[in-house]
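In structure tokens, one chain follows: the form predicted on its own.
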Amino acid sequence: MINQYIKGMLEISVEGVNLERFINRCNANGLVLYSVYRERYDLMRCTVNLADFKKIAVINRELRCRIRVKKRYGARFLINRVKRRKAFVIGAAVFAVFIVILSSSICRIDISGINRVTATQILEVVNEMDAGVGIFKAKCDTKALEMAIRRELPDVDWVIVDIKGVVMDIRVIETVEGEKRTDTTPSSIVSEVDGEIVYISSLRGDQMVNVGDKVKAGQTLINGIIDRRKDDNYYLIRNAMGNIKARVEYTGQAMIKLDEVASRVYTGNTTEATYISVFGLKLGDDKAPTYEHYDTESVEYNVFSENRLFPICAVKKTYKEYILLSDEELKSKAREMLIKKACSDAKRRIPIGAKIEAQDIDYSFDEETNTFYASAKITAVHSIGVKKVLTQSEIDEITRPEGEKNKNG
């Protein structure tokens, strides 16, 4: 129906004595009538295509009925009149650019948490970083902004710059007054294990790597101590601080032998009899089932204690059925079993929390010692940064004279 609507849609009335002879004839043509209403005997309305229309007069030449359009619809007669309004055109296309302009740029920034710190130096921050009223939200970087507040803020010990709508929306926790931060220690980040970085967002420190960059496990990420000879000929020394996620790959082990996996599958099917054993004599129903393959289990209880001389005692038999399995179906169990202990035998060196992309799982099978073999791959993206702290002789190491360094060397 959408599509008759695009093409466009008539609304005719049919006048005449021949009504159903008309409506027989586009039938047989394949002519598709639309919410057809009868008036009176010789009066009806309905609705077709724009495309039918033609086709519907030529039929109408033998029956000579009256037909009359009465009504247009669909976007061919829309756009028909509308052409006939340019201004109305112009300025729908203007607004909807403005539109577009004004939803695609920061309009308002709030800020919220500042009690030392004011807003007006917030604000000179953001507008040294080329992120105020007016950029477009695709070029604002909240992290380089938020790394931004916090190295020329002392008195911020938090930040979150978050874009909702077109505002700009920066909450900010400050530090205690009279307090340290927890951590002043020099140190740098180090890669725990080996990884490719996905994420790294360094808070404080010199970044060493990048989005897309092959990490070893001991590998700095966030060096402590900051160059900044070419500018300012001096070095920092911080307590690096930052977020660095990677993917990382884990490895797991399995093997299992056939003779290890149960052939048997119960199948839930289950039978009781009960009787009374009495100087050995069976008194009620301990007939056995009708099923290929089962086992029993028996629980006796005795009517008088042990050492009398009535040894009296009810049995209760309860026969469970099982299947065996075929030597295909064995070896399927066999690899499922082994899948599972092999990526289990991954996933418990993977950290509580890591998300887990993809898994890849390779068997193989010894026919001599009829012993499955599987490798499993597991990969994961989780954090990878750990402190180092810096020692004074590594501090030492980078930070003296480069004429000094050539010397010893």
Contents of the next structure:
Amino acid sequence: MINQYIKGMLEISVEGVNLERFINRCNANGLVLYSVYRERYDLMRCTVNLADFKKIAVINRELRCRIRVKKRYGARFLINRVKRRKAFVIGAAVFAVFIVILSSSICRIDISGINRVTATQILEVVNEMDAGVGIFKAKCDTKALEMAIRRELPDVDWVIVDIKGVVMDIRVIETVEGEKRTDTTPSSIVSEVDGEIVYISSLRGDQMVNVGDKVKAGQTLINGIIDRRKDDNYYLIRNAMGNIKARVEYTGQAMIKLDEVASRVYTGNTTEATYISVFGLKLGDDKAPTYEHYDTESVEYNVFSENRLFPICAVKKTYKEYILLSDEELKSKAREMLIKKACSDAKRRIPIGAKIEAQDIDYSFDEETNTFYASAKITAVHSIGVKKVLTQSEIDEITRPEGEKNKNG
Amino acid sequence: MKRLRFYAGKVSERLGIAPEIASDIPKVTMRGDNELLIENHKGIIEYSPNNIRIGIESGVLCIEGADLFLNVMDHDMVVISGRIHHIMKLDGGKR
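Could you switch over to the form predicted together with its partner chain, since the one displayed so far is the form predicted on its own?
Let us now look at the entire complex, which starts with that chain.
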């Protein structure tokens, strides 16, 4: 079919009486008819090869059908048309060449995944490898570029260079910095507060306490001076390391007088009234609300500043309803406030991240002074170890005994 | 002639050649319900968009349908496209 298209095809209409005879004659002479369609009894359409059309003319001499060419297909006719429009063809060819050239080089570089490494560093490596913007894609060796980036930039753990269309996509995965041990100063871990040990894990140093032991603030939990006299006849001095958690009690106190507690509680219901005051006369609606108890807020807007000659102002009043608490309600509110105060007093010393286990509150009321007193006891579990640097004198004092050697680990 | 055809059929069978190539046996292939390929035909007897009659070796093949047209027509092969409703073979000579 493509071959026929290149050579050329014609769509013809055949008008005549015995069209079946026409078709059979064409076939008998080796002509191939395509898309034969009968429109009327005496009219049909079909498509024939350009080379066969001449033979149809010969066949038709006897049959005397009326043959008209309706359409022309094929590269041959296209070339004839193009011959008349040379400038268009040249322009199209130049355009195609430009498109091919432009799309075969890299126009943009996208870099992603960088944090410590900068885009400038990566682009420097790319330019050194002759793989930047404007370079032909075929000339660009992505594998070599990946290896060069990893070699030149030690912070890059892995890199993927991919060329999609005219864009070079560089995806970087950086190395993860590990913790470096720099502190080798001899030290022990001591308790920051009083508490009961619930968890201890000694990574370096001598463990001095166990789970369940009650410790005091300043007590050594993990000793940096490790006693090896029994086995190796020396002391090992280390920078102690470990994790110790303890259950610690925190207390808080608070007091509140009944008079200090607001006996009013606002319901949230409000009413507004606005009116204009002219020389003291009220023009507008200023009806008092129907609330039993209410507070009034008033705002005035002067029409003329200072209002000396023409005291005209707009007044907006807001009435807020409140209810008065009974004695029992007041005491209950006071107790709530007191408990909150006592707990916050206790909690302000608890470190962030501590797990609170229990909370106990005791309160009492002094009728003479109308004052509530409360004390809160909160039990929390958290890490209690802090590093204490061992001075030389402390080390000497412990390791001094006669006939024994000291070694620094 | 009949004997020649008989022997030709036997030879082609032994050699593994398709019978429609070795002789004039018509072959009808239908694809779906809108394309029909007829090989080894003897010419168009009648053609209209609703009815096509094609001569074959042992009679006439009638194809009834709607919007029928001859997609490709060669001296020994014709492809009929359109909505095909009926295919009938009539024995004997051309009618």
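Between two forms, the rigid core is the largest collection of C-alphas that superpose within 1.5 Å. Since this is a predicted model, take the numbers as computed values, not measurements. Numbering follows the first chain given and starts at 1.
Comparing the forms between these two forms on their rigid core, the Cα displacement of residue 107 reaches 2 Å or more. With the core held fixed, residue 118 shows a CA shift of 2 Å or greater between these two forms.
Core-aligned CA deviation for residue 381 between these two forms: less than 2 Å.
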